[in-house]
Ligand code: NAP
Amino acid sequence: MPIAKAYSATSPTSGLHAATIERREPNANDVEIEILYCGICHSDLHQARDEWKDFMPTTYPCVPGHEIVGRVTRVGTAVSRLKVGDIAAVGCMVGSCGDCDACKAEDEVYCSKGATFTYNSPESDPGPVTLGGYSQSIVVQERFAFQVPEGLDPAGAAPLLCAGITTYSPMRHWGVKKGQKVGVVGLGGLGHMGVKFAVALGAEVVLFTTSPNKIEDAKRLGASHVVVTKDPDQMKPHAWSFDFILDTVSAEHDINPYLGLLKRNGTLVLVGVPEKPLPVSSFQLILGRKQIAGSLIGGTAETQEMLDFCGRHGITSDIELIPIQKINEAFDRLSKSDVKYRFVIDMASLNQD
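Kindly present the structure of this chain alone in the form predicted alone.
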């Protein structure tokens, strides 16, 4: 089997260090991709440190990374969409059953038998779990590889495969469109993409933040208004005015004030994952026939649609490019939200080890 350089964690406290891993030979439906850039998602930090052990324990060694952009180097005999030399992307999934209703609808992330995720997910070939994008190469089914539109910066495109699709999918599913009023709660890796997508879809966008120092950046990204939520008086003028609110915050917080901002039939969608359950006021829901919903990433069809949308509108993530040798420093900074707004690894730096 081909050997690839990688960075892996060997325990919750080990940090990430240089290693080598095995990759399978491409099968008929597979593509092999030389990884050029890999975004750093907050879930990478959680998984490497086994902070989700109660519901998604980490198997070591763990090679994180599911925001992958690279160059196709080999294709299987049955591959039809991609060819050697293409710039391609891989996101959070690399497999699913293919037979359930979700899979047949190309909504594989909701596969009834469970999707196979890009890392730390059970797999029989070549090892016990999948190994992710902090590595030189990856081999995946063509179905789970995507074409990156020409003209998009490949480094800035990498976070689109998680932060991008996570915020695009709910807006697409709930039909965000021109003329609507959309709120985005939190301005981080997810939130800044939510603002960009809502603006590109033609909505009037309001950013909610606890940090006054994010006002200028939110307006730069296209927000029409910024509400500092620590000041209740700033919330009051927006009561009963929103068609859709996207909540990207993973820290514990009160969602009930946002329910009070929704119009009749309005929707609050959670894409952040707070550790503890969030209390909900039933009165806030029933008095306006409002709804709370959740959304993960998107399926294969929606992911390609999102990338094509980004190509047409020139949308990429705001990134800080780092060599892989600074991964542990980046994890520490990420834990303090010290990045605007996504770290991306230049995988060429692997060759320096």
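Starting from the form predicted alone shown above, please give the structure in the form predicted together with the named molecule.
Chain only, nothing else included.
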């Protein structure tokens, strides 16, 4: 079996270290991809540190990484969309049952049998769990590999595979459009993509942040107003004014003030996944028939649609490119909301170990 260099965590507190892993030989429907760039999602940090132990415990060794862009190096005999040499991308999923309603609708992330995620999902080939993109190569079914539009910088495109689709999908599902007022909570990897998409879809966008030093960037990205949430006076003028708010916050926080900012029938969508459940005030929901919802990544059809949308609109992520040897420093900065606005690993650096 092919061997690949990788970085893995061996316990919640080990940090990430150089390792080698096995990849399978490509089957008929598989593509093998040499990974050029991999984004660092806050989910990688949650999972490597076992912060979701009650819901998605981590199997160690854990190789995170699900924002993958690379070059196709081998294809199986049944592969038709991709060929050797293509720039291709892999996101958060690498398998699903293929038969249920969600899979038939190419919304595989909601597979009734549970999608196979790119890392930490049970897997027998080679197993015991899937290993992600902090590695030299990956082998996936063609269905879960995407074409990256020409003209998009491959490093800046990598975060589209999670931060991009996770913010694009709910905006499409809830029909964000021109004439609407949209809030984005948190200016991190997901949040900055959320601002870009809401602006590109024509909405008026307000960014909610705990970091006053991000105000100028949020405006540059297209937000018309920025609210520093530590100051309640800045929240008040926006009461009852939003059609849609996307909450991307990775840590415990009070979501009830955001419900108060929604219009009648407005929707607050949670995409952030804090370690602990968040309390909700019934009053904030019933006064105004407001809705609170969640959204998980996106399916394959919508992911390719999102990439093509980015190709047409020239949208990529704002990134800090790092060698993999700086991964633990990057995790520490990410845990302090100190990244502008996505770390991406230059995988060529793996050769320096």
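In this text, rigid core is short for the largest set of C-alphas that superpose within 1.5 Å between two forms. Computed from a prediction, not measured in an experiment: that's the story for all the values here. Positions refer to the first chain, counted from 1.
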Turn angle in degrees for the lesser rigid part against the greater between these two forms comes out at 9
